[in-house]
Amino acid sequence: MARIVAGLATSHVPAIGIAMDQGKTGEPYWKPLFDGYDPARKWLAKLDPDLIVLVYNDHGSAFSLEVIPTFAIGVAEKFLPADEGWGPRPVPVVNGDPKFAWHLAESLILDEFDMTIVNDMTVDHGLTVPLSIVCGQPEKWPCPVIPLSVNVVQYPPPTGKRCFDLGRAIRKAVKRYDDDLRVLILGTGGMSHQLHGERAGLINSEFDKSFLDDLSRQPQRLVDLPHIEYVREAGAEGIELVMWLVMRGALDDDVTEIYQHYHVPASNTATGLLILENLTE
């Protein structure tokens, strides 16, 4: 049967993708950040998963304010990089796995999660930047990817508990899949940042580092964290961190922390990366 072997959480700052696309990763501003990504890339190459479930938020590319699903899953054979106003990123097309995606959608809906099923959509930096962070710049992404979009743009976003429970339901669905697949789940977004208003540029390293540690060791504290605490401590856009809880919920209760990386600043935001492995496959 299929099984989730590990989870990875990472920020998806658009400027990270631009720095890679424009060959700026060795510049003094960017080098400390990208040096911290090297261990994650080596780890992923060694893990060699068969499939990735990638939890992210759309930034007005596939969905607009006219239609905003709380949870959406892409079930297509492929997903093209989105044009976010300056042309699509020069990255590979994201190949899906319709058979697995439909299984996952059916299982989640029957488990009482109201998923929006998407047969055709583009994917923006929320999905492509995490792939670039952990894969570098390959000619082809190493395995199929299932895009799972979460609304953290329009109020109200789902709670941390709802996202954690979605992860639990994803774990259950994966175990019900007959094919022998080793699945990696990614949670993306954050960390602390605010893009507008009087607190634009906010970074709270104390909150971020505590979040990283608790995600490994005591996720229940984060599951119980209300929206207002994210906004107060991590900024308006810090609410993206609830997507990391989808990843954590999909893993076993007891995990091994493999790697942690935190860096400030990256385009006026804080960036984090965390790798967790289940103790047994």
Contents of the next structure:
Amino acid sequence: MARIVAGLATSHVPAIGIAMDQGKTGEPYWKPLFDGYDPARKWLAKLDPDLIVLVYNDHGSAFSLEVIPTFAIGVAEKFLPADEGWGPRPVPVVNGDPKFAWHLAESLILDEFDMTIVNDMTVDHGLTVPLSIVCGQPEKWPCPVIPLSVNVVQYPPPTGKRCFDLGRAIRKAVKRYDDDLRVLILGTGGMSHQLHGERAGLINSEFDKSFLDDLSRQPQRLVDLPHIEYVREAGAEGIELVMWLVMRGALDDDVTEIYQHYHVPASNTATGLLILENLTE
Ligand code: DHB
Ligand code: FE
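What would the structure be for the form predicted in complex with ligand DHB, given that what you showed me was the form predicted on its own?
Expanding to the full complex; the earlier chain stays at the top.
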């Protein structure tokens, strides 16, 4: 039987990927951020999962304003890094796992989550930057990755509760899979940031820090948080944080908090990283 052993959530700021690709991680601006990623990389190497379900949002790369799936799952053999305007990132191709992905799609849809099934797509910084953050710069990513995208780009995004419930359904689907896989679920996006308009540059560390704490210990408070509260407190793009709730919903009620890292600034955002493990391996 497959099982989810742990969850990790992290920001996906494109400039973090660029800093790595251009060898700038030791510069004074970036060093404190990247120093904080070392324990996460060591933890992941030790965990050595068989598969990652990576919950992220596409930023108009694979999808556009012409087609906006609320929830989509990539079932392809592989996903190439997207060209976001300055050429594709020099990172490995993302290998999927069609057998597992189709199982996940079937289980979720029969569980009444109407996933869009994607046979062919590229993956942008929303997916590749988190992999770079937790894996560094390997020749190949350490295991297959199932891309699961959530619309947080065009109003209306799904509610936090819907995202948490999707996590619950992912947990059920993983348990129903016969192969003996240890699965890591990754949630991405956030933390507080606003990229445009009068409040561009908004950062709210108090909100972010209580989000990190509550996600471990009392996720129910966040499940019930309305969209307007994210936008008011964490900025328009802070809504990306609903994707962290998919990760949390896929874990048990009680978890062990392994690691937390929070740093301001990285580009226009406050960055966070949180690692949670299920108590029963
Ligand atoms: C930035 C952050 C994001 O989450 C994103 O998707 C794009 C840009 C930024 O801070 O620059
Ligand atoms: Fe983003």
